[in-house]
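So this first bit is one chain, no partners, the form predicted on its own, shown in structure tokens.
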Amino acid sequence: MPAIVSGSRVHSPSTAAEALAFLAEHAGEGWRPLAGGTDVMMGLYRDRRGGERWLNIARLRPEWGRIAWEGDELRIGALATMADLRESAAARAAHPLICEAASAVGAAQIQNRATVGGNIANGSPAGDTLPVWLAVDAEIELTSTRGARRVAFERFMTGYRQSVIAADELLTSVVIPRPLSGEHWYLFRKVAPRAAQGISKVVVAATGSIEARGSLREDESPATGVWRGVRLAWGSMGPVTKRAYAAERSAEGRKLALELGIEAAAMLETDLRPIDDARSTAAYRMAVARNLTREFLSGNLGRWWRV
């Protein structure tokens, strides 16, 4: 692989406090966080740069890798791996979308190394977990020696592989609000060239509450209920993850029906601007998005989730 690595420097702090202090002292000098490292060689190949400076935070996983409820919020440490996320009962209770997305990242070997924070901070438009954080109203916690601040995931990415992270900050947690009780319908779908270890052409995380008269049985159709709080979040469609707001609004308070799905699918272009690239075409991406939206809002595609 034609990448330059001979000039690389690595600093490995032993504590979170040491990592933040080092980054504050050397802000602006090009030190880049290194955690699972699953995307490092591809990044070196893509950027064709030598002399990288890496802040190796992998050994801080005991401090920044926990997944636990704190009151009405689930805190997911940035150094939790996709395998941790996939197997986490707390994450599944917060939303099954989280575990399904983690299961779609690479192969088992990648999931054992790839971290939550790395998947987000890497900023790839095709990142499998990114639409999920948008769909579940997650906040990103950024920490420096100046303290911690939270940014809604929707405002975190500012462009292709660009974010609001300051030079002296590290992404330390993802915070999810406790879900409301009730009946919910959700969908995670990754469309890629192959069934396993493919890079997404389109990835969607969709969810919404079903307001019904009484509790529906496991085998009962959700068609008797109406939609509340629909979220349609899309990845691999453009430079950043996007929500389809017009389609979401069209579903509010309406019954699950084919007519609704068709109407909402026609509104996707209001918010989505898919791109042509090496993996797919804009026309294909939009066709897939319309099909998934139609079937999800019709109640023909998705799964129950009860809180």
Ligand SMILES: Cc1cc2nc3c(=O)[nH]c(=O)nc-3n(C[C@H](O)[C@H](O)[C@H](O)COP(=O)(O)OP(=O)(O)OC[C@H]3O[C@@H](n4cnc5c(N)ncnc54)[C@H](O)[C@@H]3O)c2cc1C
The other form holds:
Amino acid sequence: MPAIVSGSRVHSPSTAAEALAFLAEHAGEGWRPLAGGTDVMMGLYRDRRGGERWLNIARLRPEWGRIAWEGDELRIGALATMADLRESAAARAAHPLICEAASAVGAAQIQNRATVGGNIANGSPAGDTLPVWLAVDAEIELTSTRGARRVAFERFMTGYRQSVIAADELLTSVVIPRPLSGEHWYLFRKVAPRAAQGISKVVVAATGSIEARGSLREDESPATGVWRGVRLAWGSMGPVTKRAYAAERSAEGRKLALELGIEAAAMLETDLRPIDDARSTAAYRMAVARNLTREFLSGNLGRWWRV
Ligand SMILES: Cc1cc2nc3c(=O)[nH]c(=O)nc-3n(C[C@H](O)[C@H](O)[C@H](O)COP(=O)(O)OP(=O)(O)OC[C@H]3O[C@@H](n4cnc5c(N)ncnc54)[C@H](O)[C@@H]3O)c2cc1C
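The form predicted together with this ligand is what I want next, because the block you gave corresponds to the form predicted on its own; please supply it.
The next block holds the full complex; its first chain is the one shown before.
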């Protein structure tokens, strides 16, 4: 540990059960989880704090780092890293958005350490995987010695960097439902000052099913169909990751077309309230979001996949 954090205390349990028992026994004493440490260490260096208490869960990866199907759900362990997600065939099958977002976090060194649980629990409105969990209807599993509970990602964040995690709980999994069979369109786009190691000014995870008329050839784009179940999930467009419900609703049952894209883009302000801050302005953010919405719903931007 560097000198600036020499006053910190670190406890490193060797099993998941031990970690939960420790948290239960010491709840209220300020112990905080330490996973990949990529956000925690930045905080320690920037704020030059010491004297904190860290529950080091990094070595519990064998128990809490697996990515695997369980029936009709994909369970992503909280200690899976962005590199694990990026390379996971199971995650790609659940939704390609997951792998695209993981590939956009930092650069290779960060992806090797940064965990899924850390990205979510850190609660930054600019966290790049967060819009994806919203777009794919993920549930977050929280575990303590009292048992495990699931919370829809949509209800997980309660405000700026605030969530429903209790002091004796750890975020242990992200659970994704198996996608419905059919044609789907999706877009992950991070708009940042540069391609790697940039913090998002705007980040979007968008997806929707396409109901095509008749059966399509293997190589045929489904862009001639109509939208069903569109999700437009945004990061850095408010204090928490948010969906643009009004724009989503406007697309239901309509063809992928420029007219729809323009109409939906004009509705973003119903749900999104970006701010001016050190990284960007509210006006720039809204202009970018409108352009991405227009092009996605027109079928001009994004990719399609078949299940
Ligand atoms: C150079 C650099 C570039 C970066 N680039 C990006 C980027 O492009 N996009 C992006 O989104 N992020 C980026 N980050 C931020 C960071 O890498 C991610 O947020 C990462 O996923 C955090 O995971 P971690 O395991 O390192 O978390 P940690 O730093 O260990 O923890 C982060 C927070 O989450 C809490 N926590 C961790 N695990 C759990 C758990 N299982 N249960 C409950 N609480 C938990 C910790 O107590 C802490 O408050 C970058 C960071 C650096 C240093």
